[in-house]
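Below, in structure tokens: the form predicted on its own, a single chain.
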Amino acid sequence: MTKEELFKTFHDIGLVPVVKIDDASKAEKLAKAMIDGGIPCAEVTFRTDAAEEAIKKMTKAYPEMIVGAGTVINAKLAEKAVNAGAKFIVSPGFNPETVEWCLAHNIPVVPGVATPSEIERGLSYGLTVLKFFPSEASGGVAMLKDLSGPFSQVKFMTTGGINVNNLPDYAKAQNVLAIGGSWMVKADLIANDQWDEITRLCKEAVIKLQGIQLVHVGINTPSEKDAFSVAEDFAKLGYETLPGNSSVFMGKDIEIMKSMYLGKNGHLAFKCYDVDRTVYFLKQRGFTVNESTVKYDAKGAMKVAYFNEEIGGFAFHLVK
């Protein structure tokens, strides 16, 4: 997997759990619990003596899982982690020695930054993905918004003080590539073999990350005349009539199509924080994209996408 493919996968998954493990014998069960929860990646921190062996066990048992090493504070630790099977390196701060070793060995590295000066240093090494740490203590999403202006080319992996409650705030941030945290894989849950709870917390985080919410319902009619006829009935309920080229909107909640468009009965429109990420999420659940309906924004990110499958006779699509 190339660096570009790795970072694209990070974006699509959206979450990179930060794992502190004291007993490497539990690594395989932990990996399975995370995969079952929809998060096939992990940053195993070198805060314990078990980290190296845990990485070996996780990568051997589940080669499809993307396992990296965190809290890598020098080049020797980076080499040890890579030899154990780590696919990427994350550090809490910016150590030139560590960064240079990783670049020389073609290993994706995400050093920690918290200031504009540190970001500029990262850019001087050609790095456009950096770790924003500690996120909450360094200003959180407000700081990230301020940084997006002068550093529009930089994406951040955010860690520090993030939990299921403030997760949506980071998921909405345009310059956040992926979100790290330990609340899904707390050390006590691992120590007590609470694999079902880890899976539940991972699933909860994945759902929360999407921000899926119904925006409007689309109703198919055979013609423009029929569409306005249906609109008259909704107007009696107090809805404002807003005619368009291909449909009539009743307020913001109901779209009456002037033709028999996608879906037996019509369509459902759902908004989400990131269309590309939610497309990935839904593909894991058996849905397939109707490629002819996909629209992109100026930066090449999806902004509209219909799926081939219907729900209750309704086609459905995502919008940002």
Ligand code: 3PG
Given for the second form:
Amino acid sequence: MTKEELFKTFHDIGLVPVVKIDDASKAEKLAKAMIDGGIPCAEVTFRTDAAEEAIKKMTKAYPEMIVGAGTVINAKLAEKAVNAGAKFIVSPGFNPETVEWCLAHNIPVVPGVATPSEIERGLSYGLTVLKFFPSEASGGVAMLKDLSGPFSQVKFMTTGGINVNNLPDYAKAQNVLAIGGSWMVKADLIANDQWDEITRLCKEAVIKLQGIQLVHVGINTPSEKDAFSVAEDFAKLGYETLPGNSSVFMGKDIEIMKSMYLGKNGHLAFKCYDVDRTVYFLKQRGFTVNESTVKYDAKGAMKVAYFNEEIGGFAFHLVK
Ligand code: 3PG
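The form predicted together with the named molecule is what I need now, so please give it after the form predicted on its own.
Once more the chain from above appears, this time first in line as the rest of the complex follows.
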């Protein structure tokens, strides 16, 4: 996997659990619990002696899982982690030695930064994906928003003080590549073999990350005349009639199509924080994108995408 593919996968999965494991014999079970929860990646921190062995065990048992090392505070540790099978290296701060070792060995490295000066340092090494740490204590989403002005080319993996409640704020931030944290895989959950709870917390985070919400219902009718006749009924309920080219909107909630458009009965439109990411999420759940319907914004990110499958006789699409 190239560095670009790795970062694209981080973006799509969107969450990178930060693991502190004391007993490497639990590594496979932990990996399975995360994969079952929809998060096939992890940053295993060198905060315990078990990290190296845990990385080995996880990568051996689940080669498809993206396992990297965290809290890598020097080049020697980076080498140790990579020899154990780590696919990427994360550090809490910016250590030029670690960065240089990783670059020389073609290992994706995500050093920690919390200030503009440190970001500039990262850029001088050609790094445009950096870890924003400690996120909440350093200003959280407000700081990230300010950093997006001068550093529009930088994307952050952000960790430190994030949990299921403030997760949506980070999910909405344009310059966040992926969100990390320990809340899904707390050391005591691992120590007490609470695998089902880890899976539940991962699933909960994955859902929260999407921000899927219904924005309108589209109703098919055979003709313009039929569309306006249906509109009259909705108008009786107090909806404002807003005629368009191919449909009539009733306020924001209902779109009456002037033809038998996509879907047996019509379509459902859902908004989400990031269409590309939610397309990945829905593909994991068996849905397939109707490629001819995909629209992109100026930066190449998906804006609209319909799926080939229907739900209850309704086609559905995502919209940003
Ligand atoms: C890290 O190393 O990224 C942090 O320790 C994770 O922070 P959290 O424990 O507050 O999630």
